[in-house]
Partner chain sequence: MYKSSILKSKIFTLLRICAVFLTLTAFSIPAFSQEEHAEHAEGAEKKFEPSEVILEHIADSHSLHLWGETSLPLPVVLYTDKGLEVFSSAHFEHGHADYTGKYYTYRLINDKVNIVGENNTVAESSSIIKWNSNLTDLSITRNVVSMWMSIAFLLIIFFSVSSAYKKRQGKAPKGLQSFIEPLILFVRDDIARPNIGYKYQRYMPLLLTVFFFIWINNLIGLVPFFPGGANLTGNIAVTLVLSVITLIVVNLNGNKHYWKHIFIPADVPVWIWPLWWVIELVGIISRPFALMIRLFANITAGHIIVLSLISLIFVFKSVGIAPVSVAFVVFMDVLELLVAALQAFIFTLLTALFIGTAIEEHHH
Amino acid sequence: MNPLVTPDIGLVFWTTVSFLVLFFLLAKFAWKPIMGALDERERFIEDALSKAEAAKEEMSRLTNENEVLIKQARLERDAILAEAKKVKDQIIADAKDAAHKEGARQIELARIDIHNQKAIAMADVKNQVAALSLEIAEKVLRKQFEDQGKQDALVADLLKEVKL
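Which coordinates fit this single chain in the form predicted alone?
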C-alpha cells in the first residue's frame, strides 16, 4: 500500500495545519492587496466604460453638430450660388443694354454721317451743275455775240427797255 493513496491521520493533520497556516498568511498579507487590486481593476473598467460612454455621447453630439454645420454650409453655398447667378444675369443684362445703346448710338452717328455726306454730295453736284451751266451759258453767249451787229442790236434793245 502506498501511503499517499491511503491517508494517515498524521498526514491529514499536517496537511490541515499547513493549509491553515497558508490560509492565515494569505489572509493576513495577500488577501487585502489582491482584493485591492481587484477593486482597482473593477473601478478602472467602470471608469473606462463610463469614459467610453461619454466619448460615444461626445461623438454623437459632434456628429449631430457636423450634420448641422454641413446643412448650414450647403444652405450658404446654395445662397452664394444663387447670388452669383443673380449677379451674372444682371451683368449680362447690363452688358446687353449697353450693347444695344452703343449700337443705337453708332447707327444714329452713321445716319448723321450719311446725311452729312449726302448734303455735301448734293452741294457738290449743285456747284458742278452751276459751273457747267455758267460754262454752257458763256459758250452760248460767245457764240451768239461773235457777230458785231447782233451785239449792237442787243444793246439797243436793252437800252430801249431801260427807262432812266
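Numbering follows the first chain given and starts at 1. Between two forms, the rigid core is the largest collection of C-alphas that superpose within 1.5 Å. Keep in mind the model is a prediction, meaning the values are calculated, not measured. What changes on going to the form predicted in complex with the partner chain:
Annotation: Cα of Lys96 displaced by less than 2 Å between the two forms, core superposition.
Superposition of the core reveals a Cα shift of 2 Å or more for Glu138 between the two forms.
Core-superposed comparison between the two forms: CA of Met59 displaced by less than 2 Å.
Alternate state requested, the form predicted in complex with the partner chain (shown: the form predicted alone):
The following holds one chain only.
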C-alpha cells in the first residue's frame, strides 16, 4: 500500500492525544470565556438597541402628547379670545345703548326744561304785556275821561244798553 495513504500508528496516536489536549485547553481557557464575552456583548448591544427603540417610542409618544396639548391649548386660546371678543362687543353694545338712552333722557330733560323755561318766559311776557296794555289802557282812558261830559255820555250809553 502506498505510504501516502497508510496512516502511521504513531502519528495517529500523537494526533489524537495532542488534539484532545488542545481541544480541552482551548475549550476551557479560550472558547468558554470568548464565547461568553461575545454573547454578553451581543446581549448588551441588543439590550441597548431595544432601550433606544423604547426611548424613541417614548419620545414620539411625548411629542404626540405635546402636540395634542399644544392643539388643545390653541383651541382653548381661540375659545377664550372668541369669548373675550363677544364680551367686548357686548360691553361696547351695552355702553352704546346706555349712552344712547342717557343721551335721550338728557335731551328729554333739556326739552322739558326748555319748555318750562319757555312757558315761564311766555307767562312773564304775557304778564308784562298785560301790565303794559293795562297801563296803556289806563293812560288812554285817563286821557279820554279827563272831560266830565264824555264820562257822563258814556255812562248814559252804557246805561242805555243795560236793560232791566
